[in-house]
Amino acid sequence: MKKTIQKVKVCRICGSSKLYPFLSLGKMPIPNGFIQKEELNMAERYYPLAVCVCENCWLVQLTHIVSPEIMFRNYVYIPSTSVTMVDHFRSMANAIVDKYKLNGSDLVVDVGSNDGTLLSFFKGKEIKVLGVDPSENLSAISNLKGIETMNNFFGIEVAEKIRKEKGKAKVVTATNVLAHIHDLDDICKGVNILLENEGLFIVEFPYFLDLIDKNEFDSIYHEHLSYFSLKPLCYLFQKYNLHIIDIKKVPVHGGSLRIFVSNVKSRYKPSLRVKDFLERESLRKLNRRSTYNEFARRVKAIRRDLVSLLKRLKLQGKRIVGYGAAAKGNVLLNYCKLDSHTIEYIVDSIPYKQGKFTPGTHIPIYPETRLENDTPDYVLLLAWNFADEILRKQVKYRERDGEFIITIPYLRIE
């Protein structure tokens, strides 16, 4: 039987045993596990959630992994169900054609494709697709979409299987997929084997630069083992002749970079941007351990300072609410140890979630509706980066007098 669960004793980019441990947010269950109401009474699996940084290299990654079979055979997170992610992929499907000058008889490949939102706008400009996702549920999702999609890990087994059977790819995108993988030297091999010569591999992360700013401290949970800034990923690269080209900020997900990595022998040369990113990442110090230790301490702060104003609004007799089913808020109430007594239910839009209750917490999940026709006193926005479409949804409860609490980038209420 497999282990479900293994410390991480090396740095996976590296190879170095010099991991400093500088934040724990205490054992949880997988933050995207969502309960039945008959399993409420069932004991629940709780995993060390804590990060530490490779003073080598200095990538940030999780202190534990959790096995990938426990956390994306059966998938919720779903950005279909987002307008600004769907407005972010078309935007993205677009640039990407117009610059690269991508036609009919080019193959882009989407790595952790979800339910296939990403690939369905290359698809309507007549450009062959294929999706590899590791999620049963989403997989069969995108090919009833007609978005041919592989039930699979990508890695160098699939990359042969797609390059036997479709031919080589002219681009490769992973986007919020990096993050997930512990074996980053499988999915490079993966890359350079399915990729064109002058094929691009276009990556997407939160940047943790972000992070660290704006205390994205809740962003930080089993699925994402590694916290990239650029000059780990570098490192990475350059062991598989590969380099990035390009770089481009795009704001979601409380902050993300948009990379563009191609074979050192290509035509492409990297940008100026490159190198003012890695002089920004030098002077912001992510060299020293008093970064880390620093954020570490406003995190704690931010858990102290909310459980203190919910106590005080709960003596209070106000009614509390949460919105967003996400994970990142499941880190949050998990950490905060905030459950039904404080938060009454939370409303989300994704189907998959309501009717459902938060792991951990067991506060009960309803569909957005729920709050039309009921006026509790305060929301705690647990899905903040979305903050704006929801506010803009939310217009008449905030008319009602309805106040939203925001804890990132720090605590508030609007």
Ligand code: JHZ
Contents of the next structure:
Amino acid sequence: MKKTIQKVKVCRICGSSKLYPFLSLGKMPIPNGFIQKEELNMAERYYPLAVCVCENCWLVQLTHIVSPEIMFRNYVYIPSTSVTMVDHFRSMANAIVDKYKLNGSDLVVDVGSNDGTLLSFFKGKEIKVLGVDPSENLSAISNLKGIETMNNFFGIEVAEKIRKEKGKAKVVTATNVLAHIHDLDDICKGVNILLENEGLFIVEFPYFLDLIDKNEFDSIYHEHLSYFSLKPLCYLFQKYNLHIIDIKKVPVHGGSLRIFVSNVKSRYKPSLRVKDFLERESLRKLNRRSTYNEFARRVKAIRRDLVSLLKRLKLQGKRIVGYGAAAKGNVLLNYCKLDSHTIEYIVDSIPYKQGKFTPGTHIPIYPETRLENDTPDYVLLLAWNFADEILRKQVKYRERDGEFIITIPYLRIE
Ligand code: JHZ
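Please supply the coordinates for the form predicted together with the ligand, as a counterpart to the form predicted on its own shown previously.
Time for the whole complex; same chain goes first.
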């Protein structure tokens, strides 16, 4: 049987063994490991959750890797359940089509295509599309929607199969997926096989600078093997004659970067924005242990302050529930050891999650409509990346004097 967890001994980008561990969130179940009622008394697998930084290329990465078969074969993250993400992918597709003048003869391949949401906007413009995703459940949904999807992990083998059957791609996209992949060399080799000479590899990921500046520690979880800044990515791409030619800052998932990567021999030359971002990273001293130790100190302070606030509210007889059964929410709950004695229940919009219980903390999950007939004193916003959308949705709850507790970027009650 394949090992379910392995310790990281060398940096996945540069191979250095100089890995400096700076924060441990303890042992906890995988963050999307929601459980059924009948499984509540069964043992759950706990895995270490901790991060280190490579002191050679400065890639921040997990200290242990859980098998992707366990995490991604049946996947519950579905971006089309959020207006914010659907709007985001629509504008992303429109921007790419306009910027690179895509037309009906061009092929766009999306790595980690999930339920086909992003590709559906390219397809709507008569552009040829193909998804690649390892999750059986999401590939089936995407194919049913008419977005042709290969149910597999992307890499050299899949790239060669696509090139043989469909030809080369003008654009390969990868949104919120590169951070989930251990073998980044296989991905880059696959991109080089699949991409046209003047093609673009467009990657979007939560930006590590936002993570530490906004204390987004709950974005650290078993699915996210890497926490990217630009310097280590430049190191990775140059190994494969690829380079970042442009960058766009986008607000999703607490602050992300959309980077545009091409072959060094293409006509594209790096824009000044690339240099600006790299300079900003060196000013932020991402190549100093002190930067990471300081972040770890802030994380421990947030846990201390949140736990004492909730304890105080419970002692006052207040009722507290959670909003958004997000993977990041499960990290926060397990790290702060918050179970149903503190958080009575969680509401969530995803049908698959409703009726289940959170991993490790066993808090019941209900549809959002529960808040129409119930007015707990406080709602702990676990899906803070959708704060605007959720606060807009819950005007009536707030009119009934309900209040939201929001932890990121700082602890506050709204
Ligand atoms: P969600 C995601 O992780 C996905 P997660 C992924 N792991 C990733 O890389 C990071 O972001 C960057 C609910 N909700 O998926 C739906 C409502 O209930 O954004 C979700 O269960 N009502 C690939 O899982 C959860 O919140 C709403 O109105 O940490 C959000 O989880 C909305 C908008 C969402 O984060």
